[in-house]
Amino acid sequence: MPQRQKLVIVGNGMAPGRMLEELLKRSPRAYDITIFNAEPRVNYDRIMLSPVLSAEKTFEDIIIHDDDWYAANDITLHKGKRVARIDRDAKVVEAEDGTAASYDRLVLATGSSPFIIPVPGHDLPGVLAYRDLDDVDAMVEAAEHGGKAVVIGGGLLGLEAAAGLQMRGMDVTVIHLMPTLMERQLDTAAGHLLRQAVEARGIKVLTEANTQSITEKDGKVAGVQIEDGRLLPADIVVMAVGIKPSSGIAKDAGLTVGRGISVDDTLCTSDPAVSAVGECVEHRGMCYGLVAPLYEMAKTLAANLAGEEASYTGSVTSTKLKVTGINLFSAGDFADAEGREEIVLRDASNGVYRRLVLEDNRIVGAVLYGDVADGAWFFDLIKRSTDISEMRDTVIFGQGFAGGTPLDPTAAVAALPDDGEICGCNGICKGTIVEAIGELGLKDVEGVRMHTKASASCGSCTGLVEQLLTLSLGDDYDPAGVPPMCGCTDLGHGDVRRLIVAKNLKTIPDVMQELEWTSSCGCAKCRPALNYYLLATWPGEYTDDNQSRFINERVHANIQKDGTYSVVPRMWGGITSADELRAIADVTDKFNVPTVKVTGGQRIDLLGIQKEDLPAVWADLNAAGLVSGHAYGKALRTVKTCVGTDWCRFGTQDSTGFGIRIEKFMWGSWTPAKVKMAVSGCPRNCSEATCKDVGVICVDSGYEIHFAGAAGLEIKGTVVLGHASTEDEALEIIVAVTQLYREQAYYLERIHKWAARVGVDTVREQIMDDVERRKALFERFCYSQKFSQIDPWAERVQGDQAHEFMPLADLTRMQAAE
């Protein structure tokens, strides 16, 4: 019998374990095998550590190869022996305790090490990583005493550690640097759903939270200090922020090492006698931390060790979270890019979200949340680059429906009996709705809603109601009578506003999921509208999404046709002073402002300012007491006034003082479209109040309140809303009608269009006739102003959103290549 070659393996994780299984299958007697394992145990399923931590499994349950397996295959396993050096000339491996073994072929499978953030306190007792059974044992021991745990890192491992510790009875907080959880594996929508599910389990989640330090008490960990000043008490801290290949021993042996141990397509290192496999490897610039690529490497290496020819060319990876009750799957590349399309399925009632990213009719990325049963099938389509043209219409529904005939939803509703329930919220059956459509001559969903209450609550049955209208009216039903907000939804603005309240929706991802948006992240039409609706509906609860605003509102200035910006400081009621004018003049000189223009709204406009100069311009204007004039925003812009009783012999009231009072009371409030106001001291109307959104004509008996005028693309005189005897009453009316507009109008709908849609008489009844309602509107506006009257210029001067004003790169000095 020929003498067997000696194969030494450094490391005993899942990759070398699978490699050995394949090798023994292909060539069981080819090698005399010796393994050095730094851990004092046999090979186990490392990806099942999470169920061990959560007490759903024991260590014995996750063992892959027990002692009997090694003995049966005549393999020498050195447990607890960490290799200290490799002598490549002598072809000898030596452990720290002196145990040595010579080799003909050497396989390095040293795995990876957890990345520890080098913040102060990172080496305190009680700060743990999450990589092996020793880490799990340490966490289990800590959890026996209860208390608080902070997990740093909202990726796959961090969330699994958090779930395990929570199931062990600890009070757990996850802090994550990025805006959404698992951002490398999930898109924003799925990340948001995941956060909801994690929080529903009682785990607190803090995103965009940067760890500043780990605090100490009595020689061990006491808490985590976050950069924003918050201090989170902690009995243990788990760092799960990533891994790095363990390549130190390879580097010491003189092998080529980059991010990991460099290998070619045969998994061979820079030494032909040495191969590498697993997380320690860098192949074609990629390092892998998921098990599927490691197994593919293992199979290739086993074939080559068996004398066959095999190549590893890289892997497409997929991810599943191993937390009981949370189902998610992601695979491939789901980033937006030119030429890519997406198919999105949202089933709000079942908590399902699916998104497929297509390129040239092939799936390149998939994200599934809730129902992941088709994950393997989608993954296979990605790996095979399958052309899905013929099943494109149904592929999103999964393998069971792909290529089949699309279901006819109208036929399904037609088949329902008359007592079949349509609206679960209000207990309305099909027969009731059909009868109302026929007897009352209803033509649209709004009519059905008004007379039967079907679809009037959560709105999830709106589609069924529309199908009943189609069945009853045929071509006479025009579902497009209410235009959708945008291409991402079939719902109009009114339905979206109503459902945000009815369903208690408080974030953009919530709205998109619950209302079954057909795109993953919305578009330039719907995102600004949703941002406004949420801001107006939930003041103090909803946080403004800066990225859902147009450029002028993001940078608080109006972009001009040459790319510069104009800046308009607020002048209360059109009044200014020598100090303010000097500050404006100084800014003009200092920043070489080319044009200074007096506007029609009694303001001064500085035109031609470079974007990067904006914060410095605002700092100088702020120093003189000037704040943002919101000339760029869907907000209160100006309150124009005449001189009133102060100077004019015809003035009947203090129009200037009242205009200043209105402006100081209402500035900062966001509205569906821009709002301009004016106060005239007498019917001669020098401030042109009768073409404004809201205007006041002062008369001897008090104040005549006008609204719904226009002097832009459309020219329209105001209509009289009502009369107020006192300035306080006039202010209450003006504020209340503005708040009603804020609550009812569609995004970008000016006041005169809103009034025409809902009816001037209706507005008048709600503001002038219903005093209680008017006062309630006034109070809601006052409450919202607590969160709105913040000068955005001052915030930017302090550094908020500073990236908006930094040039991406200085390209002015670049030279063309010769």
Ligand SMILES: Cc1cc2nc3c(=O)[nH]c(=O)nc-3n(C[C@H](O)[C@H](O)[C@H](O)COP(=O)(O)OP(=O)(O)OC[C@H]3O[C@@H](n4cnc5c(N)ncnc54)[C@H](O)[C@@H]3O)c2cc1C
Given for the second form:
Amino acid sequence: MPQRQKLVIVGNGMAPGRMLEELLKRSPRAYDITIFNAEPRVNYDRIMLSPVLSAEKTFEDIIIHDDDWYAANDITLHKGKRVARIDRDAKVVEAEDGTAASYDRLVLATGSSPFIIPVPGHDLPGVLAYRDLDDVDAMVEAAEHGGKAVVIGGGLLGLEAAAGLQMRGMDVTVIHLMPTLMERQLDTAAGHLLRQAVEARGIKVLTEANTQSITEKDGKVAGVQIEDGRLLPADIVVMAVGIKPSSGIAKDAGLTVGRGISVDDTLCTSDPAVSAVGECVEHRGMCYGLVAPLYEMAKTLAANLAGEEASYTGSVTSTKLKVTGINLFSAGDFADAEGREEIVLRDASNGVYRRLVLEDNRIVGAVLYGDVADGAWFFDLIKRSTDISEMRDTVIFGQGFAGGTPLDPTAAVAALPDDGEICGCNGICKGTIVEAIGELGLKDVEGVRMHTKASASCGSCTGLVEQLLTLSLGDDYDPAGVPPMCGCTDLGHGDVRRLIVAKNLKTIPDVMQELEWTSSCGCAKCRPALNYYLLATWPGEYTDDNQSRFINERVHANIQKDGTYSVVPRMWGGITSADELRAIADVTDKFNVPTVKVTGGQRIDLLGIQKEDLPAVWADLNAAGLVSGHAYGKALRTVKTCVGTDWCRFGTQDSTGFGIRIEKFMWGSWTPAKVKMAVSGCPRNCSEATCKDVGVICVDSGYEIHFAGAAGLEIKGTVVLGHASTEDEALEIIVAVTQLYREQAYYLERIHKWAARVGVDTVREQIMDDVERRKALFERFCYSQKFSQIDPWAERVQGDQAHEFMPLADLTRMQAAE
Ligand SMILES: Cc1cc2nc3c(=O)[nH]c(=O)nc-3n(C[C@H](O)[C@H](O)[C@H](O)COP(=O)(O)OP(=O)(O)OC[C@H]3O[C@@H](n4cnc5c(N)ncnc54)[C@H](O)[C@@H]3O)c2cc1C
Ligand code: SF4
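Can you give me the structure for the form predicted in complex with the named molecule, which would complement the form predicted on its own we have just seen?
Once more the chain from above appears, this time first in line as the rest of the complex follows.
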């Protein structure tokens, strides 16, 4: 076999990430690939740092290629190694720590670095930039202490940083040198509207404010001194005033460098063995700071590296601001110039502003504020340089009115070409979304988000994604498939969960106020759901609202059809003892319990107990060491076990012991719906683990972990989640998948429904393939358990929740104890 050529890449940002995907598609075995990255991590979606800052996403959500991806593609990734030198004669690069690699082809993808204004105090602790995850971590840490933040720079990054810090509870002021915000992307009118919207969120804005110095107290930042004499107190200062291409190592190596590393249309530098891609590049006099042009460069470079002929001739860019609730779009060049005309639409009452700049009857620039639905269409007209003479009178109203196109948004999206961009934030085109809907059988926006990332950032393209679903699925697409939570809101469960995190909402009244509930106190549908979402999102911070629970959960017992209650004590793993049985027998006699029944989950159910006797029954059971079995709750109900190696000649592991361990570890936490588990000691499966929410089949080599089964109204066998070699590993997997379910599922959605909605493969990837993520989920579950493992019977016996029998309208639900 001929020896593979050596490809070395310096920098591991979004541009080389996309370039590698394209290269591996075209020519998977062409190169032996090594990457050096100064950041100590894998490739992630940098543009999604703002949702991480605002707590709408976690870092795990924005990883593009995880460790397994590099391993699977046989790529060596040197994390945290900054290349210091390139020896072009020897064709070797060397990192600061001496790690070296030789190359046949070298790709420089060093991106940009933030520009720091060299005013006095710029290097004080507490002065931050906004470029990478470390910056976000520093901002999040600072925001934990509250206080004041000053953001220098009212451009895209500055405003996203300001919004994120404000959502994390800081008092934020933006200072901007120019008279209007985002002046590079917006004209004055749109800049004015944007300022109003930013201020309406509680962020102060000072324009025409020039930073003179950053002041210090106790060795750290204390404020920002503006040239006009004003002094703004600050606990942190974020500088977001621009970027400069990182071209230092290219320059030192003698490559031609202007503002960035100079490349030709094949992305080749002045040395034929060295290419460059991304923000570090200067191409035809342009340096780009947005991802779409970098992805176009990446495609061209990949084709060239794969031996094809391709050229890049430059890009038109468009921008959207990723701040929830602010809709703006700008594309192309909208500066006034000779020979240019403009068409403007203002609808002040609806907060809509549109401006198109024309040259020779072609749109060269567009600014939309308020209603950005036609952004993709205008952008396409700009990119294609379409002659709009025939629709000139109506073009400003958008595609629905233009040139006789039917007034039908779906037809408008149908008319977009496959490479028409739908999601500007993530650079996702129409073709990619349509293909994913068809191939993966996606049925709703949530699925498209999950699998393509379209609409997963600012969400402004959600309408377009919905049109694509309508186009692809016809009547099978049911927009009401994502129904509102209840009559009190138009928002679906997914949006409510997301916004609780994003807007840092910590009480039910906060949620109702901020998310504009139409009723004063919610209803029987939304209150229990909100109570669960807040409990699961803010463990230790949110106090359970007992009055927002169904009757069974409020009285810690299942109401029966005659108005009496059933009481099910917990029997760990289905094991009991003479003392426990004696206590149950005594309670049965003492309270004249008419029926004692063994349940399908290996528990004993005492049926027909009078409401007023419940606390006394619990007290007696508690005295014998029996606690609530949560047979009434949206929580872990039972872990059913077989006798395993203790008694059975087929047993391969201690299934009983493991079942007890799982139950003792996991009881108490609230879940979106009831959770039932089982452990079988061998594939004969006597505890019926393969129809449970989570089931374990012990085998000689360890533990096969299953999930997403059902055996109620629906019957469904489980699917295999993965294999664990040790009991500890198996426990970690089970806990992590339960926590993922707790974090992602909608209230009352069983595990198998959640798995079907988000995709079994997606769950597997997050739990089995991404070990770091699994460990983080495990840790989060453990943390939440600190506040959950309290026996509600004991609490009630001690006099807590004395009002639990007060009725909450319409909440009564019959439930069978199992
Ligand atoms: C907060 C934020 C929000 C953004 N929002 C948007 C948006 O909404 N839309 C949009 O289109 N764009 C947005 N961008 C811009 C977009 O993220 C960038 O255009 C894109 O990430 C640049 O990709 P790149 O691969 O060229 O460089 P980068 O992603 O910057 O990657 C360069 C990498 O190279 C590493 N490196 C540098 N020098 C060396 C060296 N000598 N040795 C080894 N490694 C080195 C760096 O550490 C870095 O990890 C945003 C950027 C930020 C920071
Ligand atoms: S599942 Fe296997 S180990 Fe468990 S009781 Fe049945 S046969 Fe025995």
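Positions refer to the first chain, counted from 1. Everything numeric in this text was worked out from a predicted model, so none of it was measured. If you superpose the two forms and keep the largest set of C-alpha atoms that fall within 1.5 Å, you have the rigid core.
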Next on the checklist: Is Arg26 displaced by at least 2 Å at its C-alpha between these two forms when the rigid core is overlaid?
Outcome noted: no
Next on the checklist: So that I can tell if Ser725 moves, could you say whether its C-alpha shifts by at least 2 Å between these two forms after the core superposition?
Outcome noted: yes
Next on the checklist: Using the rigid core as the reference frame, would you say Glu183 shifts its C-alpha by 2 Å or more between these two forms?
Outcome noted: no
